[in-house]
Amino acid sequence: MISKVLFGKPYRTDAVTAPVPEAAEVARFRVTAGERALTFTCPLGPEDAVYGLGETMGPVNKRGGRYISFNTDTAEHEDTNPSLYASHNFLAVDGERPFGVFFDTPARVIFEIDYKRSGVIRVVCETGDLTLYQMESGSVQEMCRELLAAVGRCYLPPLWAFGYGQSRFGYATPEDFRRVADGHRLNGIPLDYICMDIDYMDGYRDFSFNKKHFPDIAAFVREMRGRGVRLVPIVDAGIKIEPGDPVYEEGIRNGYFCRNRDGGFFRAAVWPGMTHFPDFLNTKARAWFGGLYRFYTQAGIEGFWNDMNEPAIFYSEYSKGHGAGPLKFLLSLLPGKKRREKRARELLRDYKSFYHDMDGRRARHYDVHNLFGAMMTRATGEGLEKLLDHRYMLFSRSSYIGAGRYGGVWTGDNTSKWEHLRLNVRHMPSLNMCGFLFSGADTGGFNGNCTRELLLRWLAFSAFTPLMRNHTGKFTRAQEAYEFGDTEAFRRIIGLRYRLLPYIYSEYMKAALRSDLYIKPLTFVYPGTRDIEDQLLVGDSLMIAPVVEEGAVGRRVYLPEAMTLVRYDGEFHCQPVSAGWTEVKAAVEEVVFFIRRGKLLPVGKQIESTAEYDSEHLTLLGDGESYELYTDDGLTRACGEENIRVIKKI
């Protein structure tokens, strides 16, 4: 059962869609005032376990740690760093009784759970506007599907924005583009997209291509389609101020922009120079954002991925008078924790420093900060669904709850380190729970030089994932697949990817069709399993459990009951194995996973990309006796249970 509780004048989020009714009291938390904020605190049993917060640090049960839930741009992934990109206010905790709580508030919040062994739940929220929904249930996965459905359907994908995509920040030429496409499939290896990131733009503006290399952007879009080859171009969250450029002058004509404290538009730099920023809460304002997408998809452009939209801020108009500049911007980076602070603490100077008009309620962006990036997720699909007839492929950096109705999620500017992949296979129940079906993380790392083993591993692992793109920087080692040798394994495991096809889909379908995850730890199912954060489930029938440690040959996996080992390596080979605690084999160049007793693993043929999709002919894996496919047309909006057959192992 939900209920809601409001607290002075909450802004609107419009994180959930469905009806709630109010209650007259919060159930499990004690509610303390102070001068702004609102404090809740609740007591925790011993054995009390907590899930949800989405995308943050920290393992799976985050009892023990401290979060904060204020949307940075950070590339310090560390246990040390209370905060990533995104702001998911959902605690599910599973105990005697279990219950779950969502903080509906755009504002900074400080969530200490069993914080220095307290033995208490204890939730600042800065500012005392916000709804609280409350969910008592029987298991925290019902109560997640509670909040799934209060929240609304998730996004839903075209099938294409299932297949293997390739990114690198400094692919800027045509020829750029061409020889990435033409390597993977020279050498065999599956691919459906390419990204395209800021050096495809005229001076890193928005809704521009770089004329002297696109001279005919819908040309080559075409051309790459003739490749077996999508597009899927960056944008961020700014717009460059440049006089005479029409969508500049068309925001500033119609005041779309953020306000500064003194009534003019907010200024800050960001990669094309100085800056505005889209008033992406205003309903007008999304509206306008949204329609620019024309630009792209006038040119057959049907994916994007939006950035930089916590947001970003190089400097400031205010910064900027407190010796901030490109040159002192850059040194910032460097590593230091007194420069870091310092940073930190002109950004926030910064967003104290502009302000929104939410409908005709003027509101400081601080106060509002963490719905920024949703938002522009929303207007990005909302403008999509007009603009296209058809699904279209969208995930952005900073996000909250709700915005999984209108795109998917990646886990920004990670490294090529071991610690990395780990923590990818920890954000990905999390961000399930809190509505993100479609998710994944840059493959292989974005900063740092990848290894040959660590992207292998790493592939193994994002095989399962919805996204599965692998993205680095301008100044790191090549990480395309075909870059590290022999290109045998990649082959395999990017093709193991398009194989399970069938069942991805299917799984990921029928979960947003259903309010329910895509993949869930382990104790969701089996009891007893708590302390088991390295394995998950994946969809109905599959459990995962990703060699994760450097020069590992193998890893120890628990069994919670008799499943059926798979070991690909090119072909499937399956064996029965026991409940318990078992050493398994694994080698870099291979995969290894496991199917539940009694379920079936559909897997269909080699493929290199989804255009050659099959979900007829089909092989069944497994000692069940049927399965739910789900088939339609992998583009068009006819998304239903009627799509569901059943298919039987005969």
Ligand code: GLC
Given for the second form:
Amino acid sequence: MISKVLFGKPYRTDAVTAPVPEAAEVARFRVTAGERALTFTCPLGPEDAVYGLGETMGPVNKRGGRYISFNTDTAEHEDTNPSLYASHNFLAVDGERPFGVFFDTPARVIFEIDYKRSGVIRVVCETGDLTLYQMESGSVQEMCRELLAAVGRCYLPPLWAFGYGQSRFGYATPEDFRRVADGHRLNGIPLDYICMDIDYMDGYRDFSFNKKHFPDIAAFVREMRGRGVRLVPIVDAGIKIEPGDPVYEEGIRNGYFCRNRDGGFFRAAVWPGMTHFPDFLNTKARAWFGGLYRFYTQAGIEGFWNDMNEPAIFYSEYSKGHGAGPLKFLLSLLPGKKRREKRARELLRDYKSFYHDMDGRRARHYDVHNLFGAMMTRATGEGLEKLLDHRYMLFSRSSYIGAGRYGGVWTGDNTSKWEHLRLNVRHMPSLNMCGFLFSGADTGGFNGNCTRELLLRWLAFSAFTPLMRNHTGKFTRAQEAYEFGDTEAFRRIIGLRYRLLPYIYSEYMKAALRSDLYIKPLTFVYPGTRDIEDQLLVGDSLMIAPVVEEGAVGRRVYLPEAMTLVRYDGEFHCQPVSAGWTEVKAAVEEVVFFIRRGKLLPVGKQIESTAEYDSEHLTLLGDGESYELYTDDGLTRACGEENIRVIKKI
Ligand code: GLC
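Taking the form predicted on its own as the starting point, write out the structure of the form predicted in complex with the ligand.
Then the entire complex follows, led off by the chain already shown.
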């Protein structure tokens, strides 16, 4: 049962689309009102676990931590950092009487969950305007399903978006993209798309191509399609202030940008220099922005990543007045607590200095901050729905619950270190609980230099995440799968992803259609496994236990029941393993995972891109009897249960 309680005059977030009945009162929390804020407290049983919060630091069980929903452009993915790029204010409490709660407010929210052993959940919503959704069901998984059903159907990517993607900040010329495509093809390493980072643009302007490099972008898109590769350009939130530029002029003419208190348009510097922010919280501005993607779709492009949409601000017209500029900004990035705190203070002042027109209701940005990226995703999604007659690829850096209907997310600027591979493992189930099924991290790491071993282990994990993209920064060591001397192991592990596609695609589509999770913690299915957060359930048939330690030759794995161990070294080798703890060998060049008892895993033939995808000639591994396979043309919007057929093991 899901119900809602309204406080104050909530801003419209459109996070929930299903009708939800109003309840007379809040079931589990005591509510206390401050001057502006509302505080919600609820005692926790000594054994209760708390799940949810999507993209946050810390463990999967959030108990013991302090987290702040305030979307932030941050490369500090450390446990001391309370805020990442997204706000997912949903908690599911697993205890004697499980319950779920979603604090639907775009303002800043502080979550203290048995923090400093307080024994309570304490949630401070900085403004008293919110809708609280509460769920009372049998289990935490059921609570997640209820939330996802209320939010509405999850985004359905095309099949090719489940392929492998290569990306790097710095690819600029057609030669760069050709080299990457050929590097994969010549080495037999599968590839479906290459992301175009900001260097494709003319002066970092959205909706532009560098004319010298891309005089005929449609021809280049066709050429790359001929090599079996799609191009996926980045689109940033800010529109460069450039009189004469049609996008800028149109935005100004129609008043589509966020405004200062005095009514002028707010100015903030991001990659292109000074920009205006489109008012994504305004329906008309959103429709305008979504329509601008025609610039790309008419060239044959069908996939995008939306970035800098927290929104990131390097410096603003206000801080500029205080002497900030590109140089000061770069200096502010140097390590140092003082510098960081000063920058954070400036940023808050900026967020308090501009306004949205939420279809007639004026809102100070700071009070609706966490909705900005989500509404950019929505603008893009709704635009692409009109511009294309089939499914599109889309993932965003910033998000809020509900944005999962329009696109996926990636988890931002991580680092090439083992801890961030482990963080990726922890993020995936939590993101799924909040409706972001199409998600993944920068495989190999964005900052820093990746090693062969780290990339192989990371690929072996990403092979199971819906978004599988290798992305790195501008000044890091080359991280393409053919850049580490030998290519055999890379070909094999990325190849495994493609052999698993019939399963990954089916499980994703079924989860999305049925308001369910694609990746979940072990404990959602196997009671008593709460402490095991480094093993995950992927779809209905698989358990994975990724190797996430440097120099490891295998790892200890807990089997809650007897399963089939699958070792992939180019071939699938299956062997039964009994329940309990077991030591599993896993060389860096191979992948080991498990098929649950009574379940099946359909695997396909070795292919090098989703263009060769064949859902007819499958091998069924495992000891189950039947499997529900989802098949369609990979593009059609007509996705439903009718595309699911039961295949049986003979
Ligand atoms: C941001 C993004 C990163 C991208 C870079 C340049 O840091 O998070 O993925 O490469 O901007 O566009």
